[in-house]
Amino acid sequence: MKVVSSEICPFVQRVIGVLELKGIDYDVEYVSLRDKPDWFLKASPHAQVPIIIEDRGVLFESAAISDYLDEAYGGPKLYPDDPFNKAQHSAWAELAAKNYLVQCGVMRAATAETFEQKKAKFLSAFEKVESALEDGPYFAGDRLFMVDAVWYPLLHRAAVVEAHSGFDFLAAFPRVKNWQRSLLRVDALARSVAEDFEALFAGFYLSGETYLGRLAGRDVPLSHAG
């Protein structure tokens, strides 16, 4: 199986996290989203990553790919057996995926004012999931599910931002913070990004062009971040 990817795409990270949790063999091919090759434009109906390529053809959309991988391959099943619980997990996973690009927008904010405006919308997702979390360590207790893999890109990127800038998106959400800590210790999810991910991520989201980047360089007082 080939996964067609770009280096810091959260939707790709979601899919590779599932591949790792399931123990499925795969190769990754990176494409430039600024200069998309013709073969990729023909293979991907909406010219976006990720896509996976198998002998049977091409699949696109990270949610569809993830569910296919869970159903078609061995390894641990990533949804509860009970249909109602499965639907609940799917709904919470969808909330996470809807916030991938919201998080990207917050992190790319150039000014403190824009950052604060975008942050308010983004933090509402964490506020909602805070009340849904059980005692942990994962979303539904001791077992990892698909919903954990789908929230992981948001939580992982929040951890990278905190490590570089000191700003913690999760400061007001203790259950989400504990969930983040637990997921960051899962080796399979840690392998959902390339070895140079943090450098590439920081170069794009934590550069001098962004408010968080200037915060990371301490050009902005930390007290102004909250």
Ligand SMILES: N[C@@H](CCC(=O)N[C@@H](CS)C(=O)NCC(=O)O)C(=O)O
Contents of the next structure:
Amino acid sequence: MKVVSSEICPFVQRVIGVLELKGIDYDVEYVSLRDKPDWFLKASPHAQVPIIIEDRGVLFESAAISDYLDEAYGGPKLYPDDPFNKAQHSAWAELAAKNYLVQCGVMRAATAETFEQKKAKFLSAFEKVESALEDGPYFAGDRLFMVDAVWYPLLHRAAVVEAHSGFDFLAAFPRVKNWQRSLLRVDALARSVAEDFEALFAGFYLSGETYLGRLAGRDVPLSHAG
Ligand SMILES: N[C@@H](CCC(=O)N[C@@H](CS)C(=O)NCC(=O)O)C(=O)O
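Switch from the form predicted on its own, shown above, to the form predicted in complex with this ligand and output its structure.
Whole complex next, starting from this chain.
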């Protein structure tokens, strides 16, 4: 199977996290989203990554791909059997996926004012999931599920931002913070990004063009981080 990818895309990270958790073999092919090759434009209905290419054809949309991988392949099952619990997990997973681009927007904010405005919306997702978490270590106790893999890109990127800038999106959410710490220790999820992820991510989101980037460079006082 081939996963057509872009290096710092959270939707790709979600799919690769699922592949890794399930132990499925795959190859990655990166495409430039600024200069999309013709074969990719023909294969990807929305001209977006990720898509996966198998002998039977192409699948698109990271949620559909992830659910397909869970059903079609061996390895640990990533949803609970009980339909009610499964629907709950899907609903909480959807909240994370809806916030992938929200997080990208906050991280790209150029000024403190824009950052504060966008952050308020982003943090509401963590406020909501904080109330759904129990004792951990993961979303539903000591077994990893799809919902963990879907939240992982948000939590992992928050950790990278914190490591570079000192700003912690999760500071007000102790259960989410514990969940983040637990997920950061899962090797399979750590393999959801390429080795050069952090450098590419920092180059895009933590450059001198962004508020967080300037915070990382310490030329913005930390007290402005809120
Ligand atoms: N709903 C899609 C969203 C995928 C998406 O937004 N991918 C971005 C990269 S993170 C993309 O391909 N952008 C290129 C474009 O829209 O032209 C999914 O879940 O797979």
